[in-house]
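Given as structure tokens, the chain that follows is alone and in the form predicted alone.
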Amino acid sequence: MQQLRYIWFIAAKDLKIFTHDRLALAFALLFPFLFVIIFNMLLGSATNNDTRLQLHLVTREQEGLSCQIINALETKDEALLLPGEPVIIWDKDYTAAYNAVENKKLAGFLAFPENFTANITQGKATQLKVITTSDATYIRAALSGLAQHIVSKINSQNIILEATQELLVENPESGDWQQILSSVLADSNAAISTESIITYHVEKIGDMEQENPSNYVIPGYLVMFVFFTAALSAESIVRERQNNTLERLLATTVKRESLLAGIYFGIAAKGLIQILIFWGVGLLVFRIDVGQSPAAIIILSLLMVIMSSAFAVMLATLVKTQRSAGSIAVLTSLVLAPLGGCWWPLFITPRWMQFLAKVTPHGWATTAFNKLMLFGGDFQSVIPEIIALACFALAFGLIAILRFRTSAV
């Protein structure tokens, strides 16, 4: 019982020093929200307007089937389009469109060749061309899909017409076959001229809302500054070791285990204050969405505090001077933060960076928060990240316990 009191007094002492240090409080509690506000303003100004895919079509014919197809596909009024539908643009000048692609002013277009109508009606081979810049991957895929759909639609109509003609020739008693065939041809041409060859099915689930930037900004800076503040605590541990404060405590009835626990819980208390303020302000001011598993958010936040506090004690046991502790704490925090996705979401970074992030606790933590708050993940989806953070905390804690010393010698 006496040792528990010592643990409480040591932790309370460190927490009291922290709360009376205005600069430390500003850095740990106010400074992060300056970044949050700035990034919210920058990211919030980027609206999520329905930026539509534009597909340009060109024909080298003056009239005929290709003109009818493009006319049927061409977007007449963008206001009538459903979300997700592309804008179809009819470019009248083939040469101008080709030059625009060469000069990279246009990503690409789908071209109908000369004699397209004649070749189709005579059963001759014809070819649509997709002309794009080398880097227009998505435009090329979209135009190729559109060309394939046009070809398949025309082929199916030709098959119907041929089958109808053969059927009527084999069964002349069915009536005036020339009149019936003419009627089928007229209906086919009318369908081409009045109906779009490409049809869309858009399923709308809920209202489309702009993503709240705070949903990934606040968790990222929580991970960064909880770790940063804890790491800087290593400097005070080394200072107390150098001025023999820890030795004097051991000279009393305080045991080594109680001293280590008091130091650890003093650092953890600062982290708990940070996460309470972060999530409180995030919910009340920035209106963040914690997803469908708030319990997972709480566990991840607590693991960040446990892991960061263990890292701080471990760092203090590995360095010899106060200056080294402070320098390494700053360097480690500033390297792990961007590498672990605290400054930007990891899912927009290259694969090699996502791989490197897995060697950092920051990478596992930010990935878990993104899963929960951006992608609708549940508790089960972040179990790997929870286990990884627990392993980091265990590894740092074991090193801290085995190497903890009170003497500077």
Contents of the next structure:
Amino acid sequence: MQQLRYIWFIAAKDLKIFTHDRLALAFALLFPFLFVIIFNMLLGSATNNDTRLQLHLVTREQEGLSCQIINALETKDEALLLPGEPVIIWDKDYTAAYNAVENKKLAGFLAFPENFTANITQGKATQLKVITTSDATYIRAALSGLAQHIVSKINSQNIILEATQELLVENPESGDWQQILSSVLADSNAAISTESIITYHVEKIGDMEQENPSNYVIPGYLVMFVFFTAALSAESIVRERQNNTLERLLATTVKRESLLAGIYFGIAAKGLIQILIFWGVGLLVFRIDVGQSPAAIIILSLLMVIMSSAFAVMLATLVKTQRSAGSIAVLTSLVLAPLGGCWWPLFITPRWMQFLAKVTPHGWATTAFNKLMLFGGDFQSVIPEIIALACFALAFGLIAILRFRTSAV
Amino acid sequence: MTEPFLVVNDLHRSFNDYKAVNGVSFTINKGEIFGLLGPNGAGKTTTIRMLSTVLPPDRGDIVIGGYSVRNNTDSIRRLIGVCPQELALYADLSAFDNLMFFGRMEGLSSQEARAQAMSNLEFVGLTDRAKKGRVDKFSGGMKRRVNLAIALMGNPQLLFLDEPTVGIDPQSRNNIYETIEMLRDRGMTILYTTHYMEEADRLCNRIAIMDAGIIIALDTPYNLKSKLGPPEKVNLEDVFLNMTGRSLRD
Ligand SMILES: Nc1ncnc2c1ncn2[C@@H]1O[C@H](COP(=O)(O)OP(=O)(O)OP(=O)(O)O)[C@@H](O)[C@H]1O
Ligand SMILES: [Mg+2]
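Next, give the form predicted in complex with its partner chain, keeping in mind that what was shown is the form predicted alone.
What follows is the whole complex; the chain from before opens it.
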């Protein structure tokens, strides 16, 4: 019991010293957001050069249902669009549009086939096409979403010819299609009936949808800075060893184990504060989406803190001087962060880099956060990453416990 | 005065192949101020580190207050206070916070720690600066006095003072003497090392002179001086140089 209190006193003392150090405080808590903001701006401008997304639609019919649909969707007056709504452009010439994509003049378009109206009216299968350049992931996602909605709207309403025409011919200007459009980007998983008469096809499909860049920038910098701040604490452990306070503490009634635990929890407490701030600011300011398993996010964040704190103590036990502790902390943090996907998403890197990332705890952590926050993964899907991080923590912790000394000799 | 509080028997400690302490034995009686003198590198600090349970001896035994260092370090740690030769404080905290922290680590309640911190800081004349500013903004003398005040937290029965007056002005040194005399008057047992011979002469009941890891003389200052001539005329420095030689150490 008394030893537990000692652990708390030591951790509290370290936190107190930490809060007295304005620079360290700023580094741990404010600095990361500077990066987040800068990267958000960079990525934001890289993905939407035009602030408004432009979606091009083409039909190979001269007249008919597809023309009416496009006519209804087409943006007549850009000034009336709400913020975030895309501009819909009706390209009249399929071949011209196709060539433009081939020549990379156009990112992509959605095409209705020649016999669209005929097939629909006869209940025959027909197919919409999304044609994009291979790197236009954002456009591809938006067009696919739009196609999917057109398909599901027509299918789910079980349209027979009359109904379709009633719906579209009688009120071509009705809000219905506008509504479909506005929900396009929000929900791309609308159910498609198994007996679809219309399907759609995406050419050159990729696997990445860029939404809010914060959804991977924030976890990336969380991983980097939790680790960085913890690793830098190794320096203060070495300082305590060198300025004899650790040895002095050993001569009080605190046990060696409690001393070690106190130091450990002092570092972990900083990490806890960091993750609280990270997720708080992320949710409130950057509007990130934590996905369907907040529990997994919490467990992964805690594991990052546990693992990083163990790394810090281990580092302190491996080096002799404060300076080497500091430089190794900076070096490992700055090397492991990009390797582990903290600066850019791992899934856009070449395979060898993805492989290399597996030797870093950062790589496992960012992969898990990406799964949860970008790809709709659930708790189950990140169990391997949770286990991997726990193993890193265990390995670092064991070395730290075995090698921990209160003095140089 | 004759009841031994600390018994050291045939203490050895090497670093790599170097024998820093090579068979040291002595006892310190309750309420006594025991001086451990010796040139640089004699093994004084190494001895104190072993006595204060932070460095395990290679060989030999230490018994403090009836507890052996071999199997009862916890009980010993409750009895001792250590003022290390190198300053051991938290530079980023105030003097008061330093004392509070070490007090709590000695198992004091928050109230006890606060009371002791205030009275110890008063002993060493730092009441005014107790909560003002971080310790690393203090002068060398003030840091030394904080270092000593920390050692007093938890009211130890046996105090190890490893060169508490090194590198400070006569005023600060005098303050530390007075503190030590006051502690002696309260019945505290003290092991004291210093390179100032007149200090040892003034404070210590008995003195051990150590050189190259062994004790070469152990007696009262008076008796040590009488070996060279009439004690009133001889000073301890002469005795020291006579016994340890004039060649440089380390
Ligand atoms: N951790 C250590 N590693 C290696 N050698 C050491 C270590 N500690 C002490 N020594 C050596 O042991 C010898 C005794 O050192 P110690 O510090 O005990 O001397 P001292 O009597 O306290 O000297 P001083 O008066 O200078 O403080 C010295 O030669 C020193 O170099
Ligand atoms: Mg010494």
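Positions refer to the first chain, counted from 1. In this text, rigid core is short for the largest set of C-alphas that superpose within 1.5 Å between two forms. Just so we're clear, the structure is a prediction, and the values are computed from it rather than from any experiment.
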ask   = Just checking, between the two forms and with the core aligned, does G326 shift 2 Å or more at the CA?
value = no
message = Is T117 displaced by at least 2 Å at its C-alpha between the two forms when the rigid core is overlaid?
response = yes
key: Large Cα shift (2 Å or above) at A96 between the two forms, core-fitted   = yes
task = After lining up the core, report the Cα displacement of V130 between the two forms in Å, one decimal place.
result = 19.9
